[in-house]
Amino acid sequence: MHPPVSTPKTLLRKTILPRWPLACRGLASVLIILGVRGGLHAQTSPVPLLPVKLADYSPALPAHFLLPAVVQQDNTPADNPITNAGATLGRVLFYDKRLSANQTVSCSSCHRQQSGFSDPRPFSIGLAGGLTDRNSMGLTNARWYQRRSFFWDERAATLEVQVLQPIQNSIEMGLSLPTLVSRLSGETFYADLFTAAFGSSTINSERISRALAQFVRSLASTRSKYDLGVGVNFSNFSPEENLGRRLFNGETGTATCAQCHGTDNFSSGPRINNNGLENPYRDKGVGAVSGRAQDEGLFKVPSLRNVALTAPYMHDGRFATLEAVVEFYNSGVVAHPNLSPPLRARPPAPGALRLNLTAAEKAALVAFMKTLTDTALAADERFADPFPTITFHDADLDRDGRIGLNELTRVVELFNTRYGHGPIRTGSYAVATEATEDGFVVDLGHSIDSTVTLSRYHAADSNRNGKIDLTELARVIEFYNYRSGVIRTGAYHANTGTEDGFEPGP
């Protein structure tokens, strides 16, 4: 059984709870999420939980980020600096599923905080179950990219241009910008957030773009083991990590890593590179955009910040581990006419470079790259989902550890709200492959018309005591999944015509 709901760590914004005493805001926030305000009515639109005092999204940078080599990589435009209010708005937009046509996916669906704001799958799943054609690049330290362009093929000239494209992509989020603006304009809390960020409640695509870009640029990794070591000559490193650092920087051995992943940001400078993955390239990268043979196989070089969290690797997610990446550069680079100079064999030898690293050297390189992991960023509440997670116990309104028949209505409405009225497959409790902690998974592979609506809940009350406990509720879900397969949990419906209240979909 789930424990009782705990009071949220953060307080609601004053615009959401303007008059309630401080001590009441924790409970009030739970009730708002449940839609309990002046009666037991479902909250059909999720509301973010945000601190009253804005978080700081532009803290002072460490000294090694103020060196010219890093400063010149900063792609922040003069007319869109990071502000606390702008990045806060961007955070809400980043996690809001309203930004997709069927309200089932958000930017964060493909850029997960715990995964270095990348996707642990080779290809991401879009709003209707389709797969993207490239791996979702990690967003950590996207602010520092000297070429300023975005996407693997650099087709977006700026981050402000890039952030709007997945929203409009038919596979990813599938929403037109006019519809997006109209949808957000219908939410009162967005009026407050836009006013705080831009001085008025006007919502338009340019402001959405600017806010999202501010939030993405605020994802700065500056607290890794590497960062702690800069000022102490890496005395905090193990011998293996220091060997890996020297190999990476070309101070010993044959590796050329730093020539493409330079500076303390570990990203490329003015060059874009072909890293010899294959010849010919199935995905031509920049060449597919320009149509020029000399651009085939050129791809953006991402920062290695948080690289231990961003597997799988490369634009197509072909390498599952850092060990596999190191071995590729050690022995697997393919000769290609556009191969970047650091990966070419040393004259007079032809073809691609072979590093001939020992097992210990390869392990040392992996160990060094793991020092770039910023666990603080991966858990930082400033960058976390502001929309509360809903679980079964959130429907236990009277906190008696049991769910009455009237409360079960809330379960259905809450999950319908959480997944934006999309198709939901109810599986056995928390065992599905993509299971959430509550046991529900979005089923994007079936038609939204495959619906089951819930009406008379008493059939689930196996002991006929008028209440449904959490054990019974789990069994209900298992039973209906067995009986009807894919179902959609909808709002209470009294006349479905079946004795148990579920109506099988077509």
The other form holds:
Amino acid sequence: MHPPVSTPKTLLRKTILPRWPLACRGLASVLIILGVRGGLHAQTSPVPLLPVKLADYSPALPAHFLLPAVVQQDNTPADNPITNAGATLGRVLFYDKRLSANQTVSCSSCHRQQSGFSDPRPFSIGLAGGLTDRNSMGLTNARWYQRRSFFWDERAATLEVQVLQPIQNSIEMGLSLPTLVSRLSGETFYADLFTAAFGSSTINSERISRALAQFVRSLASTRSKYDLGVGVNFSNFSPEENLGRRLFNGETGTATCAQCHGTDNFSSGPRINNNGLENPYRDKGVGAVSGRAQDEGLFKVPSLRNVALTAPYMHDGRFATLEAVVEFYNSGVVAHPNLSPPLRARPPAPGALRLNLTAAEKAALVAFMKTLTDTALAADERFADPFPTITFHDADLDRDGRIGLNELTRVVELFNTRYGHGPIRTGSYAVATEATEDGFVVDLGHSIDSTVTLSRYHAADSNRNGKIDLTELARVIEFYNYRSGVIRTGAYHANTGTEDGFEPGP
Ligand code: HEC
Ligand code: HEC
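Got the form predicted on its own; could you also share the form predicted in complex with ligand HEC?
Starting with the chain above, the whole complex follows.
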């Protein structure tokens, strides 16, 4: 018998077990749990779907990321290295709209994975429809920035400091940290995720900051066409891409790009720069923070990795395309008093540098910048939204976020009576890997008759007798009701002829 249910924490510890205990708990105890939980907390807000096995958020870096010039750009603090559980928590926080006061905006609203974690709009839209005053910054390889500070004007000294600011910003997310902490403390799955990441279920802003920073630092692009070229002397590049690379690096022609977008991270070195966008600057950048004239127009520039995905460009999103950016550097740089030396005309000529690039050279620079696109990162599940768009299980007929006894009876009935007849098409039938789509662990050591295809088994049918009995069923409910974060049943997503054989709900 299940011990009396005292705290939700007890439940978590039970349900987090990666493998089912041999002694199964009875349905009756599950129903007791249901009663208690139902009274405490109506779980209607979305719960993330996460892999049973933690994803790897700090895979080995390729050799060119281990060179001193790159290592010294790494802004990871000694006391907050990336861990798989920490970055997983960070991922959930990054996509959770609970981080905004009215629960309409998440970090990802303005930092979209398919846009290099930037925003395709020149200015982003905050929780109440207000516009940010600058263009959202791409976050690819934000981990590597020699000066360590964050934001266009570098006003946040570290990433740990930065990540809490959008939450509290009145235009962006508008939520106080105490309110955030108490809101997250009401969610069972967060206690679980904080425990995994930090060893206890305590939720506080320091842990939120550390987890978010870990996730942002894990957004590392190391497998772009450029990266693949490093080891083979760029023989994988087209002639145009190679021309662009040499122009960018100043190996040919007049461009000086690499002086400010340097190393294999294409980010600036010890200096923050003014690239002569206008004079005077409407937005004074660092100058607005320091109040000093010599800081007017100084702006951080995020790494150019994934730059083809992060349009529009510059702190105010003034250029819609990379072509427009290149044309600006070719002919439009303004001779601002603070203009950084690499963009000044060569003495004795006055004013700003003019590149006089041919059309082919301009196109080559753009082609080169496109080799920094990492399509795998843009689609990588580790960095994707973990919150399902359909948050109910099809068996949850009354859509209250829980599977009740009457609903359950239908599941058994359907499964047991229609077993083998097609209409039950749960994804778990076909899953041969450890982590099934129901969150159940299939014991592959189990003597599954190899002449019978795996698809004959529902993962919940742990004794493989072709029926789901009450004991087995108890686990299904328990998993669904308390750990829906790890139940990856296809039924969550199916809209038609669902994978549980249930008709879709309204
Ligand atoms: C409403 C849109 C919006 C939301 C929501 C938002 N951001 Fe941003 N983010 C921006 C804008 C705009 C900037 C640039 C602001 C500036 O420099 O003044 C930015 C800058 C950043 C930077 C600095 C990057 C660099 O290289 O310096 C990081 C990191 C970042 N955001 C992370 C986050 C995280 C984490 C969250 C969620 C907690 C978040 N953002 C929520 C719009 C948003
Ligand atoms: C003197 C330093 C300097 C040089 C040289 C330079 N840039 Fe920049 N670049 C910057 C700064 C600073 C910004 C951000 C300015 C802002 O938004 O106010 C920037 C922004 C950009 C952006 C937009 C990034 C984004 O996320 O919005 C691109 C693309 C870019 N530069 C490409 C180039 C190319 C190509 C060259 C060579 C033709 C070049 N840069 C030369 C300093 C430089």
